[in-house]
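Shown here is one chain on its own, the form predicted on its own, set out as C-alpha cells.
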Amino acid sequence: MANFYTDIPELKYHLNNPIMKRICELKERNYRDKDEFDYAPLDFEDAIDSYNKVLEITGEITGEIIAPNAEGVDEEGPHCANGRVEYASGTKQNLDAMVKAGLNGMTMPREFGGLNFPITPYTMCAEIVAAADAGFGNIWSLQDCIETLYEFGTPDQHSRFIPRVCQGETMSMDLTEPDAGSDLQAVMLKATYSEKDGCWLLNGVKRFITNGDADIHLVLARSEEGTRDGRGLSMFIYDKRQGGVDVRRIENKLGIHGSPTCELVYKNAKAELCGDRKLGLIKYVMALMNGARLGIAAQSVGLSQAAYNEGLAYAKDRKQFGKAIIEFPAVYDMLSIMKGKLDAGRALLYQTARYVDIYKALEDIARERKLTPEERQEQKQYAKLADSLTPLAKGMNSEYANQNAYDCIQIHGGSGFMMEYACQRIYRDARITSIYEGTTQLQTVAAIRYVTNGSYIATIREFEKIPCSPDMEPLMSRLKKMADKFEASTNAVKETQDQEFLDFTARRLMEMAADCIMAHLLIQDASRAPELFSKSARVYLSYAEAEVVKHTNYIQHIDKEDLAFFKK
C-alpha cells in the first residue's frame, strides 16, 4: 500500500533542515520533559526520530484509509438533520483512525496530552492528509485553532479545552457572516454579558463556517454596543455541550465535499471570553488567520502533489501514436513545470513554517521567563520573516495548486473531464484554496508593504550570500539579474508616488518577489540534495525568469492613461 510520507522523499529532506536543531532546542526547552514523560525525546536526534515515526504513521493511515475513502466521501458528503451535521461514513472512519493513532493536538504541550510537536512536522502531516483528501484535511487540521486558545486563553481554559482537542474533539473558527466575508470589521454577531447566567450570550448568524458543527468554536462577535468597526469585536469560546447553536444548512459546494461548510444560527448561546475585550479582530483573529493561511498553503502543496502524481501516472500509462504520451515534449514540458512549481512552493512553505516555529517558541518561553537580549532579537527577526513570507506561501501555493490541477486534467485529455478520474476532484478541491482564508488579492494586500519597505529585496540579497554548488552557480547569476529587475520595478512604481498605481501593480510585484525567493530556496535545496532538486531548480528558474521579465515589461509600459482606461 502507498505511504504518503515515505513515498515523497522531499518531505524527509525538509524535516532534516539544519534550522530544525534550533527549533527543537526551543520547543523542547533543552529536552526537559524527558524526566516526566516517557515519550518525550532525549535529544535532537531522538526528537527527529519521533517526528519521522509520526509522519510515517500519518502517511500509512493516509495511504490505507483516507485516500481509498476519498471518492466515496466526495460523492456522499456530510448530511444535516435537526440542526446537526453527520459526517460521511468515510469521514467517520478517517477521524477514528487519526484519533486512535494519537494525531490530535499535535503541537500542544505534553501536560495536556499533546505531542509538543513544532509547527513544521505538523504542517507536513497537514500536507500529507490534503494530498489524499483536501476536504477531510479541513476537518482534521482545524485542530490548529487550539494554538490561538493556548496563546491567549487562561490557564483554566487551557486545562478544560486543550485536553479535549488532544483526545480528538474537533474545532472551528466562526468568523464570516452573510454581510461580512473578507471585511471582518463588519461582523455583527452580538455578544451580551448576562449577569444572571454569569457568561456571555451570542446571538446572530455565521456563514461559510468550515466544520461548523465542531465540538469547540472560536467565535468573533461584537461585544461593544454601538460600535461598527473592528475595535468593538472580541473573541469567544463556544462549547457545543452548552447548546444554543444550530446548523441551518450545509452549503452545496463545487469541491471539498467532505468538509461541511455551514450556516450557523446562534440563539442565546453561552460562551466565554478568550483574551481581552475589543482585541478579537485586531489581535486574536490575525493570529488565527496566520495559522490558517499556513494551513491552506500546506493543503495547496498537498493538492499540487496529488495533481502531479495523477498527471505523471497517466502520462506514463497512456499511449498515443505508438508511444507513451510522456515522451511528447508538450506533455513532459507540462509535467516538469508542475514539478518545479510543486518543489518551489513546498520549499517556501517549510521555510515559512520554520520561521514561525522559532518565533512562536520564543514567544512561549517569554511567558515563563524574561528573554535575553539575544533571544528578543531572534524573536523579532523571525517574526518579521514569518509575517512577510506567510502571504507569499499561501498566495503562491494556492495559485500553483489551481494551475497544477488544471494541467493534470489537460494531460488526461478527454478522460480528465470524466467523473471517474481523480483529477476532476483534485481540480474542484483546489479551486477554493485561492479564495478562503483570504483571497490571493488579500494576500497581495498583506504582502505589498514588504515590497515597498524593502524587506523582500533584503531577504533576497541575504540569500545571494549563501554559497551554492558549482553546478548551481550559473543559475545564481541569472537569479541575481532577476532580483535586479524586481528591485528596479519596485523603485519605478514607488517613484510615481501614486497609491492607485501601486495597488494596480501590487500583484505583479508580489509575484516577482515570490519568484525570486522560491528560486533561491530551490537552488539551496539543489546544492544540498541535487538528486532531488537539481532538475526542478533548472526548470523553475527558467519559468520564474520568464515571469519576472513579463511583469517587468508590463510595469515599464503601463502608465496613468492606461490605468484610467482599465477603470472604465
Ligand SMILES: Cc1cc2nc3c(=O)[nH]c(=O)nc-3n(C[C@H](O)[C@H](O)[C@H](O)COP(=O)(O)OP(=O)(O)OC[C@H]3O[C@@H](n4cnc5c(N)ncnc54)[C@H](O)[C@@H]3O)c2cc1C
Given for the second form:
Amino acid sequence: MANFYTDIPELKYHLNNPIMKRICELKERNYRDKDEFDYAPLDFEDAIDSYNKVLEITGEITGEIIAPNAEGVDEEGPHCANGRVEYASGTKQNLDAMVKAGLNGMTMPREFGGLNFPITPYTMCAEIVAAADAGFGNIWSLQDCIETLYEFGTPDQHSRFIPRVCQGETMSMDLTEPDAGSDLQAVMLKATYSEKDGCWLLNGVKRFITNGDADIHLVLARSEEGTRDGRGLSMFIYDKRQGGVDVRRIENKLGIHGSPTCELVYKNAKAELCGDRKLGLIKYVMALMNGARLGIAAQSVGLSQAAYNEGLAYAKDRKQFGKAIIEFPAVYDMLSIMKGKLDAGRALLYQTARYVDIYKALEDIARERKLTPEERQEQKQYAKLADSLTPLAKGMNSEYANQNAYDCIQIHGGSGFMMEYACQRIYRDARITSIYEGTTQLQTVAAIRYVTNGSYIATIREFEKIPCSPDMEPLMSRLKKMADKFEASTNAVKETQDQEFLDFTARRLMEMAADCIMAHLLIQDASRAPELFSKSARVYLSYAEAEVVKHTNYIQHIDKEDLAFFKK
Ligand SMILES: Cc1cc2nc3c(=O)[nH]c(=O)nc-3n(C[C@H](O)[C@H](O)[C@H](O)COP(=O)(O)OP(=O)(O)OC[C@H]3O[C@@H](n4cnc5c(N)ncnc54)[C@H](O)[C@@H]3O)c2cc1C
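Having seen the form predicted on its own, the form predicted together with this ligand:
Then the entire complex follows, led off by the chain already shown.
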C-alpha cells in the first residue's frame, strides 16, 4: 500500500534540516513538557522521531483511505439542505480517520490537547494530504485558523475553543464578500454591539467560504459605523452552536469538489471579538492569511507531486513507436522540468516554514517572559525573512502546480482528456491554487516591496556565501550571474521612477527573485544530499537561468507607449 510520506524521501530530508534543532529547542522550551505528558519528547532526537512517526501515520491514512476515496468524493461532492452542509461520504470517512489518529489541532500546546508540533512537520502533513485529495486537504488544514485564535485570543477563548479543534471540530475563515475579494478593505458585513445580548451581532453575506458550515469561524466584519476602509474592520469568532448563520448555497465548481465553497447569510449571529477592535484586517487577517498562504503553497506542492507521479507512471507504461514514451526526449524533458519545479518549490516551502517556526516560537516565548536582546534580534530577522518568502512560496508553487498538472495531461495524450484518469482531477484541483488566498497578482503586490527595498537580493547574496559541494560550484557561478541580471533589471526599473512601469514589471521581477532563491536552495540541498537533488538542481538551474534571461530581455525591450494602448 502507498504511504504518501515514506514514498517521498525528499520529505524526510527536509524534516532533518539542521535548523530543526533550534526550532525544537524553542518550540519545546528545552523539553519541559516531558514530566507532565508521557508523549512529550525528551530531547531533539525524540522530537524528530515523534514528528517522523506522526508523518508516517498521516502517510498511511492518505495512502489507504484518502487517496482511494478521492475519486468518489470528486463525483459525489457535498450537499446543502436546510442551511447546513453534508459532506460526501468519503469526506466523512477521511475526517473520521484523521480525528481518530489525533491529527487535529496539531500545532497547539499539549495543555489544550494538541501535539505542540512546529509548523514545518504540520505543513508536511498538509502537503501529503493534498497530494491524495486537495479538496479534502482544505477541510482538514483549515485547522490552522486556530493559530490566529491562539495568537490573538484571550486565555478564556483559548480554553473554550482550542480543545474543541484538537478534538476534531472544524474551522473556516470568513473574509470574502461579493464586493470584497482581493480588496478586503471593502468588507461590509456589519458587526453591532448589543447591550441587551451582551455580545456582538453579525449581519450580512459572505461568499466563497471554504467549509462554510464549520464549527468555529473567524469572521472579518465592520464594527465601526460610518467607516469604509480597513481601519473600521475587526475580527470575530462565531461559534456554530450559537446559531444565526445559514448556508444559502454551495458553489458548483471546476475542481476541489470535496471542499464545500459556501455562500453564508448572517442574521443577528452572536459573535465575540477576537483581539482589539479595528485591527481585524490590518493585523489579525494579515497573520491569518500568511498562515493560509503557506497552507496553499503546501497544497500546491502536494498537487505538483501528484502530477509528477501520475505523469511518470504513465510515461513508463505507455508504448508508442515500439517503445515506452518515457524514452522520447520530448517526454522526459517535460518530466525532468516537472521534477525540477517540484523540488525547487518544495525547498522554498520548507525554508519558509522553518523561518515561520523560529519567529513564531520566539513570539510565543515573549508572551511568557522578556526575550533577550539576541532573541529579539533573531525574532525580527526570521519574521522579516518569513514575510518576504511567503508570497514567493505561495505564488510560485501555485503556478508550478498548474504547470505540472498541464504537463501531466500532455504526457497522457488523449487519455489525459478523459475522466477515467486522475490527471484531469489534479488539473482541475490545481487551478484554484493561484486564485484563492490572494491571486498570484496579489502575491506580487506583497512581494514587490522586497524587490525594491533590496531584501531579496540581500538574501541571495547571503546564500552566495554558503559553501557548496565541488560538484555544484559551476552551477553556483552561473547563479551569481543570474542574480546580477536580477539586480540590474531591478535597478533599471527603479531608475525610471515610474510607478506604473514598476507595477507592470513586478511579476517578472518577483519571478526572477524566486528563481534565484529556489536555485540556491536546491544547490544547498544537492550539496548535502546529492543522491536526491543533484539532477534536479542541474535541470532547475538551466530552466531558471533561461527564465531570468527571458524576463531581463522583456523588461529591457518593452515599450511603455505600446502598453498604454491595452489599458483602454
Ligand atoms: C474555491 C474557492 C474557495 C475560497 N475560499 C475562501 C475562504 O475560505 N474564505 C474567504 O474569505 N475567501 C475564499 N475565497 C475567495 C478568494 O480568496 C477570492 O476569490 C480571491 O481572493 C480573489 O477575489 P475575487 O474572486 O473577488 O477576484 P477579484 O479581486 O475581482 O480579482 C479579479 C482579477 O483582478 C486581479 N486584481 C485584483 N486586484 C488587483 C490588484 N490590486 N493588482 C493586480 N491585480 C488585481 C486579480 O488578480 C484577478 O486576476 C475562495 C474562492 C474560491 C473560488
